[in-house]
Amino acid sequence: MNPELEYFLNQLINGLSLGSMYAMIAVGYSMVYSLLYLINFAHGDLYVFGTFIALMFCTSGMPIVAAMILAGFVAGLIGMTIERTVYRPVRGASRMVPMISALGAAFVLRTIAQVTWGTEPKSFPALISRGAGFTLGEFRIQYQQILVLAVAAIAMLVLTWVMEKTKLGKATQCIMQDITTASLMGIPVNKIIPLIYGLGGFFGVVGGVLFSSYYNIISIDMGMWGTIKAWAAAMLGGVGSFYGSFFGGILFGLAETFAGAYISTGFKEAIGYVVIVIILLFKPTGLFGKKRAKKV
């Protein structure tokens, strides 16, 4: 195989793997944003908190897959609690008030995590033995990379089924269009919204465990990083579109990986945001987003 082609294919699979992890975190963020158009600053700290819980389960002897699922449910319950105690009381207030509430929730989660697990980065166990894989000619693919892509694809298929085939999904779509009208039509808004917060937390933890397992590290600082990445991927794909957020995360991971491979590792973070700015200049709603109608 041509060395340049082999290098390109390696970077492609690396970018798809990284993008899949971004996508999982971004979908969880987008689920909340799509309902209330609230910048959920607590999302990053919530998924990191849940990932630390998964690590705690793993160190106690629980298999990592079971730990990920159980920690996802715990994070979902925490997300529902945050919605009920922090967001719902200020839902009708001016946009700045919910943002401040979200920041407060983020700092509370971060403080509890720091007190419980410390501030130093920790090693995270691998879902599959690191380095294990197979070769196609001279091109090597790791099982970890296949697993990340498979989990992301399955999660997206499950979410698609939930949103299109279940009462929860259809009610969610109604709330996304107009929360007031949905309430007047008898949709239990105050029951649906907490469930979506819970799903957002669950998907965030899945993405967090995949990332920490892939790179063998977890850190408190990943919270703010995760919020920024999720927001950026959601903007790129289109706010209000779960599929857009998913593919936005994929594209964001590809942009960073190829920028680091062909330009400079020092610029790879910036290049991803440059791509977002360029796309938003020509399509302000993002690649798959739709303009939100305003009633007057």
Second form
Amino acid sequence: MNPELEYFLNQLINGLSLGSMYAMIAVGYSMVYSLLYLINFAHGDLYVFGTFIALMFCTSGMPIVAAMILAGFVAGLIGMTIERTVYRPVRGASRMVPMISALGAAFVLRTIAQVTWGTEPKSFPALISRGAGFTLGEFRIQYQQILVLAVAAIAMLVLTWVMEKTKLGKATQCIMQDITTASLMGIPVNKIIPLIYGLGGFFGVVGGVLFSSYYNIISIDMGMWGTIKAWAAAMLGGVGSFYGSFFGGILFGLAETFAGAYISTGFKEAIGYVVIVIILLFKPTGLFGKKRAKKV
Amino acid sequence: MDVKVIKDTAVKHKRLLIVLLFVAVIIFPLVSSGMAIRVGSNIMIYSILTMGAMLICGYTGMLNQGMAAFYGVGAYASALLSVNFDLPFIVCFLAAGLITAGVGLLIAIPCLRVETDFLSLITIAFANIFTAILNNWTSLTRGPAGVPGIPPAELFGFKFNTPVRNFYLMFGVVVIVYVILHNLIKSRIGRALQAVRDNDIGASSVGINVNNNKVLAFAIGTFCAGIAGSLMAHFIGFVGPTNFTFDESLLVLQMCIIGGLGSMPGAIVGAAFFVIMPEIIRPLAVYRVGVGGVIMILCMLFRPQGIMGSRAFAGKGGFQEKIRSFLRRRHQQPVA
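Moving on from the form predicted on its own, please list the structure of the form predicted together with its partner chain.
And the full complex, kicking off with our chain again.
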């Protein structure tokens, strides 16, 4: 095969797997973000915290999938607690206020993680054996890469189904439109919102475990960085659309990988953002976003 | 004593308080040691930065999450101009502000077509690009090594080469910026900005040009960031890429919001709060960040509008309002 083409295809696969990890985190983030349009700085530190818990379960001998799901539930509970203690009291205030209290919650989580597990990056056990895969013509595809993409796609489909077919999802859509009217119509706003935060935490941890086991590393610094990337990917895809954040995440990952491969590794993150900004300049609602009418 | 009584007394003797504060700040460097002066200088720099952010965020309602990058543009512009071209301080200082405002304009103009969150995404993107340029465009910025040997500030032959002199210089700039911004927000432009913040459709329907006002506020705010960066560069004598991270941008935003959205004195209070608080809880070592987080949460829960903020941002008013209404209700109960 042409070496140029082979290089391109390899980068494509790398980009896809990086992108599907972004997508995984972005899907969880998008759900929480589209609910109240709150820039949730705690999301990143929450999923890193959950991933550390998964690591703890793993080292105590639990199989990794069970550890992931259990840690997901723990993170879901923490997410609900954060919602109850930090967001709900200031829900009526200017939307920058919960942003800062969320940041405070993120700092608390980060400190607990730092004290309990140390600041050093740690290695993380593999979900399925690293490096295993098959060769297709000239280049290799790892099973891991397929797994990550598949899990992200499944998460996206499950969430879309929940959002469109179940009662919970319909209630959530009502809250997205108008929280006061929703509560007047008998929707238990104060039960739905924590549930969504819990789900967000759960999917965040699944994404975090996939990410950590793919790159064999977990560190506290991943939190803030993940929040921003997930948010950018969700914006790119269009807020409130899980397809959108899925494809947004993948596009973001592809843009970064190709920028790193063909332009410059130093500028790869910056170019990823530039791509997003340019796309959003031409399509401000994001790739799959619906146009929101402005209420007067 | 009730909070209200203190507040009323403070409002009544406003002028006296301002004079006392002035005197205290002027005496401060003469009676304190090196460490305290450094903290004071930090408060001054962050005050300028936060006042700029306050105009953008608190008065116009735009979310700027890249303030540290604008601060960095100012610092680098001033540093490179004075090191490479040997320009006098005042030229570098003003040029830093103008260059930063120009960059701010370039960023603000295209993204005002869309909503606030998009602007904040663009500012994050800009901060990323800026860091990448600092680290990789070595021929201009010297990369991670930074730019050392920036001469101290000098005005009309007077060198601000000691921390105490620098402190007074910064204090002077803070006062000038405060007076200008205070008058600006009391003027027609300021009222237009606040109208845009509260309801942009309503503002445009009464003949306010929403986009022009937003761009203007963004440019003035980033100008403040630029001159703050210039002061910092000439004070420390060194600029490097590590000073202008995302955390720093968030810190400025925290100062704005804890200080109180929509209040210029609040910007200074917020800056002082976030410079002094970490110094006080420094002995807690690893628990420092977490305790800071708890303090931030408590502040927001008790006073959602921030320390000096206007009641309009508070929503239901947080715990403070709850306690107050609880007390009021208890007062009204008839004594059996």
